[in-house]
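The data below hold one chain only, encoded as structure tokens and taken in the form predicted alone.
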Amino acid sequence: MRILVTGNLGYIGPILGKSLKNYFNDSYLIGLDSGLFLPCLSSSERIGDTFYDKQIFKDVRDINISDLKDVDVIVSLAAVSNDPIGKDFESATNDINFISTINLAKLASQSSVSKFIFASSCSVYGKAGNKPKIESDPKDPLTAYAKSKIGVEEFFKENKIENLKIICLRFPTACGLSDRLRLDLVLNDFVTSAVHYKKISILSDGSPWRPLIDVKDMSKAIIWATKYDHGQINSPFSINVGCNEWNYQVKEIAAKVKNLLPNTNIEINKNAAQDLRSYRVDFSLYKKLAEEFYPKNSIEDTIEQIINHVSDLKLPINGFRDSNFIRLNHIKNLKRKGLINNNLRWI
């Protein structure tokens, strides 16, 4: 089986490559990525990259049908996966996340590809109150990123893509370890702050809900989607992917970290403007269908793994939010050096 992963040189790709190779040991993995975040490493070795049999350095916006030769499955990860970047580069976010994804699916339908796995997001629910949202509930995307994700899903539903089984995995906020660690994700941020600075600064009042998922469980979900018999469902098929036990308020996430790092001081900004991005999600359908692929580890397991890894990171004394572990900073640095333009293309 030949599997193409777009955006494989981002946060999820290194873990996904290893997971796919370990599960489908006869698979041939192809990575396609512009290399925008290639240097954003938190370890000296790019171990995750070695699981890809072939690497194509290309912007997903420039993909053509020859790139899909003999490919059986596409995993569509390529995206501007960050609300601050989406805000500053809204046009590029739409081009990369929405237009290029639709184009990729159309090309796939004209080739040997039989299955298209799209990395969507639970953020499509937006301000959703305290009731956990199921797949058919109304959507309220609040950011360019969330709008692009539900836009792709709606396009697939309204426009039949022939000869292609499509599954849209609505992922919660990612967390956990990767060769290309991101510290602009809530749990990763809190753990790193607690380890290096003995404090957690919550930028909101701590009340918003954030379901979480470890990148290892994201990879397991993609394996499930790859092997799942789509003859049992209609295509396109959208599903919430995560764990019911991992729905937390932001202040609860901070408390979980403090339980393992007791010397941590938690600072809550009680005067912050209300964060409208708040949603609980019901993952019962995924639990029913995924069976052994449903997440089993505790959030404490993930926290401990992050603690062990980030303890060795060299970070600025005054804080890491100005470092390249924050994706927006890396983008701004590339732009300041004249290496990319406003469309997030290499110059």
Ligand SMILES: NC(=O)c1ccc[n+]([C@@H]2O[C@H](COP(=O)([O-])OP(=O)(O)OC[C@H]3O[C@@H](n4cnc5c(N)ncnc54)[C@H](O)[C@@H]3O)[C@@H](O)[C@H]2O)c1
Contents of the next structure:
Amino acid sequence: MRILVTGNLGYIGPILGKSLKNYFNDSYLIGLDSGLFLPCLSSSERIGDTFYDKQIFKDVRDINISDLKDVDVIVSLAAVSNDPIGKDFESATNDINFISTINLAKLASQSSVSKFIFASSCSVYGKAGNKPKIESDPKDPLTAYAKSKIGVEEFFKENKIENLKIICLRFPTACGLSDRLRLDLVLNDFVTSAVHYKKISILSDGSPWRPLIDVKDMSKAIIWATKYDHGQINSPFSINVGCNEWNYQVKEIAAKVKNLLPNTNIEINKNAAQDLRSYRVDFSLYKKLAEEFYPKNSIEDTIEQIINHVSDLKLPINGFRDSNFIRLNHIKNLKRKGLINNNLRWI
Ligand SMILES: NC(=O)c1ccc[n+]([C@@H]2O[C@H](COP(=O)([O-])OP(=O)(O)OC[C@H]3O[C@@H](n4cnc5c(N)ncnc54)[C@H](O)[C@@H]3O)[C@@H](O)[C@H]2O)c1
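Switch from the form predicted alone to the form predicted in complex with the ligand and give that structure.
After this comes the whole thing, all chains and molecules, with the earlier chain placed first.
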């Protein structure tokens, strides 16, 4: 089976490559990425990258049908991957996350590809209150990033794409280890801050709901989606992927970290503007359909693993929020050096 993963040189890609290779003996993995975060390594080697049999350095906006030759499955990860970048680079976010994803699916439908797995986000629920959201509940995307994700899903629903099984995985906020660790993700941020600076700064009043998922469980879900026999369930098909037990409010996430690192001081910013993004999500459908792949580990396991991984990281003395482990910082640095333009294209 030939699997093309776009955006494989980011946070999820290295873990996904290893998981796919270990699970499918017959897999041939092709990675395609523009390489924006290639040097943002949190371990000394690009271990996860080596699980890809072939690497294409290309912008996903420039993919053509020859890149899809003999490919069976596409995993679409390439994206502007968070709200802050989406805010500063709104037009590029729309081009990369929305337009190019749709174009890729259309190309796929004219090729050998039979399955298209799209990395969507639970942020499509936006300001969702306390009741856990199921897949068919109303969406309230509040940011360019969330709008791009639900835009793709809605396009797939409204426009029949022939010869292609499409599955949209609505992931919560990721956490856990990767060769290209991101520290702009809430649990990774809190643990790193607690380890290096003995404090956690919550940028809101701590009340928003933020379900989490370990990046290893995201990879497992992509394996499940690859195998999933759509049977009577129509394509496209959108599903919340995560576990009900990992629905937390931000202040609870901080408390979980403090339980394991008791010397941590938690600072809540009482004057912060209200963070409207708050969603509690119901993952029962995923539990029912994907029981074997449903996350089973505790959040404490993930926290311990992050503690071990980040303890040796070299970080700026005044805080890691200036470091290249924050996606927006790295993008701004590339731009300052004249290496990329406003469209997030290499110059
Ligand atoms: N990390 C999370 O918490 C999370 C949660 C839900 C959904 N997702 C989705 O999963 C996917 C992967 O997330 P991630 O955390 O690994 O993000 P990431 O930013 O670490 O990786 C994204 C990758 O896409 C590549 N990319 C960006 N623009 C590109 C372009 N124009 N052409 C080719 N490659 C391009 C980047 O170089 C990078 O390697 C994204 O679609 C993201 O929206 C992530």
